[in-house]
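Only one chain comes next, encoded as structure tokens, the form predicted on its own.
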Amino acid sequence: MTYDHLLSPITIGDLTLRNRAVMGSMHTGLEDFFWDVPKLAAYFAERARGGVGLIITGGYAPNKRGWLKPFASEMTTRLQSERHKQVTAAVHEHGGAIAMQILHAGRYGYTPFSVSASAIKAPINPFKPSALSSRGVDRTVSDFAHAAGLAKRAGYDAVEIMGSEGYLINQFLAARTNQRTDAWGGTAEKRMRFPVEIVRRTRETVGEGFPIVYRLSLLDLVEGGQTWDEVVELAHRIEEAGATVLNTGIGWHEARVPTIITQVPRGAWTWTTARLKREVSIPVCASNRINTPSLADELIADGTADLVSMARPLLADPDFVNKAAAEREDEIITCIACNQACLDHAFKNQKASCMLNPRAGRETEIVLMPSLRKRQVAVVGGGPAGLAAAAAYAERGDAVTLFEKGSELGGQFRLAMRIPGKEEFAEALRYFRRQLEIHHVDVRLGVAADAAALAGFDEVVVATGVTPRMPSIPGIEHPSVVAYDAVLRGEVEVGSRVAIIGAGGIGVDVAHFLTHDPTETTEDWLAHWGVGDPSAFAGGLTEPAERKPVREVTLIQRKTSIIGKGLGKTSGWAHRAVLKQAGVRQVSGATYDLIDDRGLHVTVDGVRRVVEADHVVVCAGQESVRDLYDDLLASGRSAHVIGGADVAAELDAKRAIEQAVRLAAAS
């Protein structure tokens, strides 16, 4: 299809933007050292080379006390403003346009020298920040419209308020965390002063013309959150001192709802940003959870936004825009929403990157340089990291020829892609099997590959993967006790009683598997996490839905600590919170007695129990499958092996597709 709408110009103040696509703002950790401006250079120069109409960056602190940590991206100084030349000109280089994030932490701010509306601590931060002044609430005003002023001298295009996710702004407009009493605080009224002001001085600083964006908090989805009517006059407001665009924000950060993990359905969110448009005469940007050009269209074509925000996206896949203008949707990598190598490296002072783009922010540092000749190269699996190594060596021009002895791509995505939340891995496989035909990799399905079939290449890839390990229990042989994979391929009709032996990953998934509700809609999904009509509740947050588990499940694990502990950072709580909703008991700290017909014996803190179950579930980790990598090492065949097969310890396809594509670059 074409996506007429998503691809149209549109004109915010000064700019005239070549379509209606937004990379929205990221933190890679690229923007925080001068050192790395020509990373971040390249990174923004191969988004706009990909077609994107407006990029917007990682954000910038207005002054010191609003850095995200100790010496932390900023636009405070002329120096700093024309280091940035080199990233915006790089983009305009290729026909973008970009606009520079300025965010003030305030109380999510990892520095002891924080500052807030009041002096209330933030419960995911350890800091307690300050109250600023009176008059220091006026100075950060000005930060920010000096800020914005050395953004344009550096050739940016715009700039982005960052008024949402809890940051500093939104500390000023909620009663949750703004105690003042003074001009900035005590009544709604007051509240909005601040972000307010903030437009107001910056749209004198800038100027007419300069399109200015204001980042707005829909839904606070935080007790003490604004309340819809608080939301529209804020809206009014920025508008009237001065806002080209609105783009939309969801939640706060310290939210217990997941806003744009996996979990969360495609376009959750847009109906907020379809109320928001009707009540505004300038352009609206919808964000969350968009991830295909057919959907960002949809929403321009149907009037529920103007323009349509995608930061993963983007990361995912840098020629996003010119592939969908190409009618080449089809070799997009979508987003998945995995959030393992973006947002969780960010969340933990890492450099972004993208678990099925490993190129992502790492532009001049892995490169896939068409080979001097062309070497006849075997992958053996088909997995995520064999479907990876098979991609890119035979993008360098290689001969490739990919074997695996089942008969379907996918290895364990096409497990993850059963799991509820998590369908969208579906989509990884898709652009990996259209990469094998683009690059005319010969597939061979249902061959087990051995050495005598590999004479003959130049290199081979061993990539065979995992098989679950079956931990040595008395009992372990009954009928009732079948493996992960067996039931989430649907190999077994599992009774309405079960107990799950181990805890990471894999068995919180298949908790979650056996518990959710096939018929559940976004409707559905929006009130189990207690997701309500802004206009009646403050901050859009209710009491959640129950939830109805279609089967009762026992999660237990030998270690001691909590279920799930070595999950995502930003995903682990809510893939935890699931299965409480879900009524799944947890049990840490146990020993595996014994199973027999009754179900499984455990002992926990020196008492026996029985954990009653028509079936044992086993997921108590996996084990290498590297027959063959030994074979060839054996006859003196030199191989390379990824993925499982080389480290089975939790499974890790970030890991495994990252090997795999340094290892063709590096070849």
Ligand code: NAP
Contents of the next structure:
Amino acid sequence: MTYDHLLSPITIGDLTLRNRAVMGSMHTGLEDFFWDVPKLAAYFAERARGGVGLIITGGYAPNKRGWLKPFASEMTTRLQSERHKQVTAAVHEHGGAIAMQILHAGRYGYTPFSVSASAIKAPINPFKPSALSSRGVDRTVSDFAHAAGLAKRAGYDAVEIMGSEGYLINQFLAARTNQRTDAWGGTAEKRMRFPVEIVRRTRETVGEGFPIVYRLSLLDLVEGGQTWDEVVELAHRIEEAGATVLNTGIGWHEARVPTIITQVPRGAWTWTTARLKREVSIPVCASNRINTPSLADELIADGTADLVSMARPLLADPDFVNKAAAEREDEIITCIACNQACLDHAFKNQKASCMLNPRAGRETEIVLMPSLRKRQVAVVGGGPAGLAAAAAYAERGDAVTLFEKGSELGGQFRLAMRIPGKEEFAEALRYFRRQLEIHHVDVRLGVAADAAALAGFDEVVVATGVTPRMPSIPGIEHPSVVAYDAVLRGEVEVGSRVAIIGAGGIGVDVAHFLTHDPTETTEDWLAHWGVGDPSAFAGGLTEPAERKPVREVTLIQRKTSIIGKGLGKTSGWAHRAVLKQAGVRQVSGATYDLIDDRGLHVTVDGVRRVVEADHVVVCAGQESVRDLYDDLLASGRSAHVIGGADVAAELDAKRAIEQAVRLAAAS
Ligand code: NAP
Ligand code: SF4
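Next block: the form predicted together with the ligand, after the form predicted on its own:
Entire complex below, previous chain first.
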């Protein structure tokens, strides 16, 4: 397929972009300190070399009160502007264009001196902001314009003003957070004054022709959010004030509707961009859960948008655009929206990377240099760790043989892709399979390699994975007991009442799998999360439609903590919400007594009870499979062990893939 619409140039202001693919803003953690500037330059340079039309940086605060956290990125001085020249030059060297995002965190600032429109604490931040004085508001407007001027001076080709996701500008716009009675609040019109003034003064500062992208919150997805009429009115005023492009923002960070994680259907929000586009005459940019060139192209072709923003997809694959242009889309590392190494890291104050591409953000640190001599490398196990190791060694030019005892590659990925909303894992598998083909890896399916078969290889990598743990509970041999992998593979016709032992990531996923109605459409998904027409419901939020679970499921753990506590920082809450929507009963602090024809007998708080069940599904973690590794060591051979075979306790594809790629890069 050719992607002529996505790849066609577009002129915004005085700037002509070579195509309409935009790398959306995302904080990587490399923005905050000047000593990371070379890494940031290398990170963006790789994406510019990969062909993207416009890169938008992570957010830079226009003043200290706008910091995301103490000492976070800011653009306030000439010296800072000077340092950015390394970043802009690196992008320009590869024919790319780059915009700096100006973001004032407002009450999302994780600092005791944050400010907002009114002194109202955000539900996701322990710090209460103080209300900006009228003069303070005016100064903040000037600071935005000043930051834009410094960005222009640093060689940026454009700026983006962050007006969405619940940050300061959004806080001024919504009655929920703006209870001011001065010139900056009280009516919708006065609440709009802040962003309009910012755009107007920014235009004055940067002059005609310099592109100003404004990220507009199309759906706030919070109580007391903006109505659609207000959004459209604001769009008109922003356009009049001098914005060049309107980008799509969906949902405040405190919204209890997931907007970008994997369970959000692809392109779930593009209808909002299409509606905006009908209202304005400047170009609009679609965003959120757009991760393939075909979807991006389609959105431009059908008139939904003029540009398409993809942040995580360009983090995952710097060559996304070039691969699409060369019709090598099957080689793209498709972002599976897991958030595991990007946003989860950012929210934990760690540097962002990508679960599937651990080189992302570490371009200067993990380098796959050509091997000095072509080594014979054996990789045993075709799960995420083995696939990543085989692909990385082969990319270095080594001759790689991959042994997999099963009939298919994929390991835990094959299970993950069966979970509703995690179908994207199939893309990860497609990517690795293609890498093995391109680099001529000799794949031996149905072969359980033993120590003898591995004689003669220069390097042996053991990635034999894990096996589900079967706890010793009286009755564990009962025919109703099944392991989670058999359930997910569809090997068991599961009854209508199910008890799940173990409520870690997999227990939660299996509960979702067993209750989910497979006929759910994107419209149903939106309705289940209470997303309504913003013309009828302010903020686009209405009463959620009831989910109809297809089974009665009880999810049980021994710990007394809340279920799902250890799940991902940015996605765990949504997984827990789905369990609630699906009526999954949750039992913590249980002791398992017995399994029999009635079901699972447990004791909770000293009281014995029976969870009646047709099936008891065991999701009690895993144990490493490392017999081969032990045999190799016993016979005096050296080998590397990675992934679940190395550590099952925290079985996790992010660690497995990173371990594999670092090993291949270092050896
Ligand atoms: P897990 O997170 O370690 O959970 C397994 C649960 O089984 C434990 O929480 C434990 O809870 C219980 N358990 C352990 N030993 C037991 C025993 N002998 N008898 C009864 N119960 C026992 O493992 P997992 O759920 O298999 O997930 C594996 C990894 O996959 C996780 O580390 C996670 O990183 C990843 N994953 C994450 C997600 C996600 O974030 N959405 C989804 C899927 C997988 P109690 O001791 O309290 O009973
Ligand atoms: Fe996408 Fe996951 Fe990589 Fe983040 S970590 S860029 S969500 S694949």
